[in-house]
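The chain below stands alone and is given as structure tokens, in the form predicted on its own.
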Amino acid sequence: MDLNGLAQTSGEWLRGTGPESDIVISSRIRLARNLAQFPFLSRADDAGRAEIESLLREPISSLPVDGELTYFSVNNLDALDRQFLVERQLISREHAEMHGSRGVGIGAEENVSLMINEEDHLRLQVLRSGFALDECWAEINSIDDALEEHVTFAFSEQLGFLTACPTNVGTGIRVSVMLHLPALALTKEIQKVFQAMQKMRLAVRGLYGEGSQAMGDFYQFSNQVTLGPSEQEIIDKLKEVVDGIIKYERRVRDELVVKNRQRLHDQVSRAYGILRSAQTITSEETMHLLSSVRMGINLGLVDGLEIPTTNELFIQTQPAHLQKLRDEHLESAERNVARATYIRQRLGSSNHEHN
């Protein structure tokens, strides 16, 4: 797996083959473990850690799933090559900016990311396309079961799997799902959907997980709770809640379309206006009107556009895939011409007709 050659194509989470993935994104879940003879991270040393990555690094490279694992030491990457496996959503933005030995095993297809002295000694995680969380649970058990023939992971019976974070301790899952929530966003329901969440405890965050912006109107919906209940009942709550809040989108979609049609038609018909003739734009502006054209291509307002090219478009101009499509080190005001550029040649590449 060349990181070069990636930028070039994307991940099957980001197809938009899934279930429902006219709203949902991607499905993921993550686990949280650690090696029983050696203490969390933050007591870790240097020698610690490397011997933990040292120890992982064999049985993680030779589990037969998602085709070949690749292997990679994360400490070895540049920033650019750490910062454009985040935007992939294969390692987490901590995992990036960490220090010492640390690696990552990911899957042929980036379903597959397997993240050593993250803040866990190990974070496995799955990741679909579409509304899949019961083809990742499948997946990512028989990942942890297969690992758990190699090496004995922290476990006390009463408590569980025992994790860096108290708030992990149990099961060590979470499980997440990321939205597109556009109509929501446009009506303000949206705040209604952020308090029912406050009240189920369940966490609501951007694109990047905690600590970013729902920018372009994504949302991922994902579990607090992690002891207590069992990994199914916590992903059957998260599939009735979502279940709920895409039957909430689909529903307030159609009432924009009878209510509004030209007034909609207008917005995404300018989005995409915009994002075909732009000279520079910024991400976030992007994120915004490529919300817009999606919205617009699940609706029947758009002719000629697939929902995966507007999928790939929100990963692929942001800054590192920029950079990596362009082989070279680009500064903000430069990001954003050649992010245009790159825009106006995907849409321009086809003729795409309004309806």
Given for the second form:
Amino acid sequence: MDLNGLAQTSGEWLRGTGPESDIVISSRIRLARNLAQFPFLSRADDAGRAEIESLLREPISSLPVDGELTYFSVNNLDALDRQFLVERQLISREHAEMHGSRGVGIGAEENVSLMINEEDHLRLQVLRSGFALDECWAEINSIDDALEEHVTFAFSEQLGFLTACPTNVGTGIRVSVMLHLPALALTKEIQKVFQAMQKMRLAVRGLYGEGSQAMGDFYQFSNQVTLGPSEQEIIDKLKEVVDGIIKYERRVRDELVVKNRQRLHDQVSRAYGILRSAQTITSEETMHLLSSVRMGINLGLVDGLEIPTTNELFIQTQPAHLQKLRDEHLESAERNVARATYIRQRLGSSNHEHN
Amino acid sequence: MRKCSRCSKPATLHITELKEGDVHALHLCEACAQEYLSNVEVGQESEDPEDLFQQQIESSIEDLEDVDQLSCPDCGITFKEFRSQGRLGCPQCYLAFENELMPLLENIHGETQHTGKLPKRAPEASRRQYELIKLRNRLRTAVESESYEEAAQLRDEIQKMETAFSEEPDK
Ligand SMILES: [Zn+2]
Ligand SMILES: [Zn+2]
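Could you give the coordinates for the form predicted in complex with its partner chain, as opposed to the form predicted on its own above?
Once more the chain from above appears, this time first in line as the rest of the complex follows.
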């Protein structure tokens, strides 16, 4: 696996396939684990971190999962490569920005990413396209079992798997689903969803780009409780809740189409028009417009464009991806030009342009 | 009863938010909760998460000054350091700070007993113990949701398991 080659492709989880993939972008499960015989990372010095990495690297690299795992020493990657892995959701922002020995094993399809020395010694992650939490769990559970053959994780009978932060203790599981909810956002019905989530101790988070403002009507729903219920109970609860939100979004979409078809069609067409003709565009505006177009495709208001293309553009128009695609360092203003050019090419309108 | 953190009315809504591993809880009355939920952007906090983590710890511990001096015999981290970083130093910290962490865990998760996956090497006895805990939890949920038929079934199952345990000679 070569990071520069990856920029042209996308992971399996962005392919826009799988159950309910018009609304559910991706499903993800991560498990936090720590080695029993080592302090957590806040108390591990450089030598300790290096020892943990070398101890975990071997069992991780030999796992029988997802074709072949490629291992990257994250501390040896430059800032652009680290940012690139963050954009692809293969490492966390925190993992990219920490210091000391750390690494990640990435599956060939990019469904599996195993981070060493993140907040915990080990963060296992499985990602899938669409609404596929059971498949995520089956895979991550077997990876966890396989690792247990080689190492002993910190565990207590009462508190379960012990983690650096008490918010993850117990199962160490974070189950999350990324949803595209343009109709609920447009009608402000999303506020009701937030309220319901808070009461059920579920978290909702917006998707972020360069800035800190949530954009593009993408929302990630995840569990907060990790101690008490079993993994399956946590997964089942999230599945049930997400199922309800999907139905809600569909209902509001249908109503919108019936009541405001013309306005909606106009909005979607304008968004598509701007994306196909803009000469400079920020990532915020890109997300916002792509979100409109994506909904338009699902409602049959856009011809000649497919969901996987919009999904890919969300990732490939991000800063590190653009710079990898162009193979040069770009400042923010230059990125906006490069982004607009790339989008025009992908949307098939570059032939009108003289280069 | 907890008071609303914005005014002094009793808090009826307990909002726990998590961002990048930090937990922060808000205890609000109905009116303040409405206001909060209509103003807050998803994923954006109206207050600094670190402050809220602090508040949550402070609210669950009484003699904070004494407690701050406690330290873990294994890794040496003090409770005060844990409070400021939000991260424990080693697995033993959970034992060293047990009295302080339990109310915090209760606050965050609503429970303090793991019933999920067990390491493969866990002894058979703990596996059965877990099964019982799980069944009892399900029984409680069934009773709370007034599913009496399910509750009756669960009671039978629990009884059967308990009898089976007690009849087996200790190993
Ligand atoms: Zn109030
Ligand atoms: Zn410790």
